[in-house]
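The chain that follows stands alone, in the form predicted on its own, written as structure tokens.
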Amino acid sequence: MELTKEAIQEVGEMKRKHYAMVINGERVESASGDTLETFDPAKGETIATVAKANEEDTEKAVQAARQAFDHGKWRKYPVGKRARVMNQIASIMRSRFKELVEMEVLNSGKSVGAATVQINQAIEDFEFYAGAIVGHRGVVNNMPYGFFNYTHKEPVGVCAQIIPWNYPMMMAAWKIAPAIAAGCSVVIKPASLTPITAILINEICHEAGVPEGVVNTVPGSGAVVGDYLVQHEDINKVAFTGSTPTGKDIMEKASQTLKRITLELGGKSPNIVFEDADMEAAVPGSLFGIFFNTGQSCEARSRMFVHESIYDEFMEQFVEKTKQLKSGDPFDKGTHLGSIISQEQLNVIDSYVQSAIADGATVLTGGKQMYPEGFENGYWYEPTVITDVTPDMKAVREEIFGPVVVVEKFSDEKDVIKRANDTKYGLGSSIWTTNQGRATRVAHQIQAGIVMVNSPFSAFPGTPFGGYKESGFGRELSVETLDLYMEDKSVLSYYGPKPLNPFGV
């Protein structure tokens, strides 16, 4: 079925029960006929089936992207024309905003408030890169007399982009927007749990005027589709957001063909509350830092360090506000926490909490599965605060990826910096203090790609997002991202009055 404007508008007015993959500008069923069931995790109910790609389907998508890049017109468009198409993508997304939010909530179980913010940012990503690419250019370098050198930025080629389940549409936008702005073609592999909005954003790209084959979406398993893309000789770059173990596997496999790689991986981010923190800002900000998106965020500030002189006062307020957080109907604007993505992930979260208890930790609130009225068959976990922890506990060292925070006291600045950095991860971090000198001093010593000072927010279009150490490498969401999708070609010419004869023969 061709993705005409009329067809997209027609299906946009109703929820589909089945979603095909998108290859070369067409809706395509799996060559095997296989499908995935996709769920509403808030209720534990099936909402639709999705075509499940295999290696044959993935090969078709790669070849469509390769053909579009090597022989198509997108990479040859003037940047101003690409920018106009990208702004049109954003415009269509705004016109379908309610539908996109609804589908994100249904497929991920997140609260409508969280989904609204994330779809807004997805739209802004396309607008940001539409502007950024227009001014992104090479340079003219100083050379000896008679020589002229300039650099020319060219798209890197065909890119495989592997999307996680925690921010399905926003992460798709983070990857698609800079890649197509740069002139690349892409093959998207959305998470098997949350493929719907990635398919929708692909369809919108075509409606807006992105040529056939430039954006392709193939839902399927990581073991089949992901591995095939990572090892394919016609894929020039891989961008992956997900777990650190999977990132290591991708890096190893991609090394066989020396692909460019961007990895945005796990985290165990510290949240440091100094004795001079503004309590009215630090308590709700710290609450948001761990419980936003139900704690299912790579940069969630899941290790909290509170100065001993304010520990009791801070924790009393923090626990009380945690108990006030509302879980339940994701479409209720008063809901703070949505559901956990799956029963499997809920079991993982609970296993970490139980291990902490077994190791002698104390649960101040939460610590178990919950069953909100009307959503008893969904996957829900109470927002959980754990104290009396030690650095060797699994719950302190490993990424839980749920609404669980571990809390420790600290006594001085040097001590807390050392403890904050005592992790294999280095993605996000928060600092709460009214002393600007301390804020700057500590920010420069924290081993993390993102430092939030007196603010719970980690990302806006234009701010680099990425990590140190085993949290990966490369930056997304910023102007710097464009360079990850481009080659710098150096063009050196001679214009001197006499022919060059280096050998003198």
Ligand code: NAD
Given for the second form:
Amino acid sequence: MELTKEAIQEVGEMKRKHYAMVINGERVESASGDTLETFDPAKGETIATVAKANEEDTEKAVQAARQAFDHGKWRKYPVGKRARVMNQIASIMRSRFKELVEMEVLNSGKSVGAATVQINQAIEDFEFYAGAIVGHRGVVNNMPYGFFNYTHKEPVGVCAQIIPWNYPMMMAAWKIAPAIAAGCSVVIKPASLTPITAILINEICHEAGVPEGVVNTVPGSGAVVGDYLVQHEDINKVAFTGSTPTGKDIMEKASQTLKRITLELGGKSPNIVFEDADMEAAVPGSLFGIFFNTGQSCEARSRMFVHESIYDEFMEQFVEKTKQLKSGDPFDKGTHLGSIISQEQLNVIDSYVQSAIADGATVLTGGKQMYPEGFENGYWYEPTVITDVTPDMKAVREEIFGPVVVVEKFSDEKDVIKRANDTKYGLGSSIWTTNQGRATRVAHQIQAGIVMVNSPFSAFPGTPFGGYKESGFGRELSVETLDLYMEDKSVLSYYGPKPLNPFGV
Ligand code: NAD
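Condition change, the form predicted on its own to the form predicted together with the ligand:
Zooming out: every chain and molecule, the one shown earlier first.
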């Protein structure tokens, strides 16, 4: 079915029993007829089926994107026109805000509070890049007399965008918005567990006026669809968000065709509470830093370091507040923690907790699966605080990706910086101190792409988001991101009065 405005309105609401993929501006079923089942993890119930792409469908999407890029009009639009369409995407998303939030909650089990923040940010991403692209331009370079040189910024081409399940719509927006602002075409592959809102954004892009083929969505498995995209010769760039092992695999395969890549990977981010921290900010901020999105955040501050002189006081308040956090009905505005995404992920979380216990750690609160009333068949885990850990424990070294924090004491600034950096990851970090000199000193020594000082928030449109070390490279969400979707072409010309004859023959 062609995705005209009328077609979308005819279908009406966004909540359906079945979702098709989107290729070349149309709703398309998979060539094989296969479907994915998507679940509401809060209840463990099926909510809809989704067309499941295979290589044949993915090929169609790549060719649609290629055609749109090579022969279509999107990249040739004046930037002001592209910006207008992107603002229209944001405006349609705003008008459907409640429905989008509802779908995100249903497909991810996250709390309505978390989904609201994330959909808002997804909308603002389109607005941000609509504005940013208008002022984004090349430069005229200094040259010897007679020569003129300027940098022409050109879209990089067809981009494969592969995203995870923890922020389904926000990640889709983080990827699509800068790419299309730059004039690229995209094929986006959402996580198999959470494909719905990426499909909805794609439909909205068409309704807003993005031409056919510029944005295509192919839900399917990473091993099939993801792998096919990464190795495809017609893909110029891969933008990936997901786990570090998958990122490494993608980097290796993408190197065969020297694709541009950006990798937003895992983390094990430190949260450092100094003795001069303002407790009223540090306790709730640290709580949010780990338990927001039920700990299923790449920048979750999952390793907490607390100064020995305030340790007892801080931990008493922290554990007390952890116990007050409410898990349960994700649609209840009073709910703090939604469900875990799947039984499989819940098992992973629990196995880390059990390994910590076996290694001699102490669980101060939480530490097991839970069954909120009315959601007994869903996947829920108690917010968990673990102490008496040592740096070599698996639960301290590896990303758990759930509501679990490990806590260590420290005695001085130099030592805590060393310990905070003792990880292969380098995504987020938080510092709690009232000493401005210390804040800056420590911020500059932490090996991480993001340092939050007296704030639990890590990302706003405009702030560069990305990692050091094995947390990946490239930055999203910022003006600089546009350059990762563009090539800088150097155009060099001669305007001297005499013809150039460098060989003199
Ligand atoms: P994942 O790596 O298992 O999957 C991510 C995506 O990659 C999915 O769409 C998946 O289908 C696809 N994929 C899997 N194997 C592939 C392959 N061989 N080739 C191509 N694509 C493949 O990660 P996940 O479990 O969905 O997400 C959780 C991870 O994402 C965590 O490690 C988390 O830290 C990370 N994450 C990072 C950021 C960031 O900005 N740094 C943001 C969110 C999540």
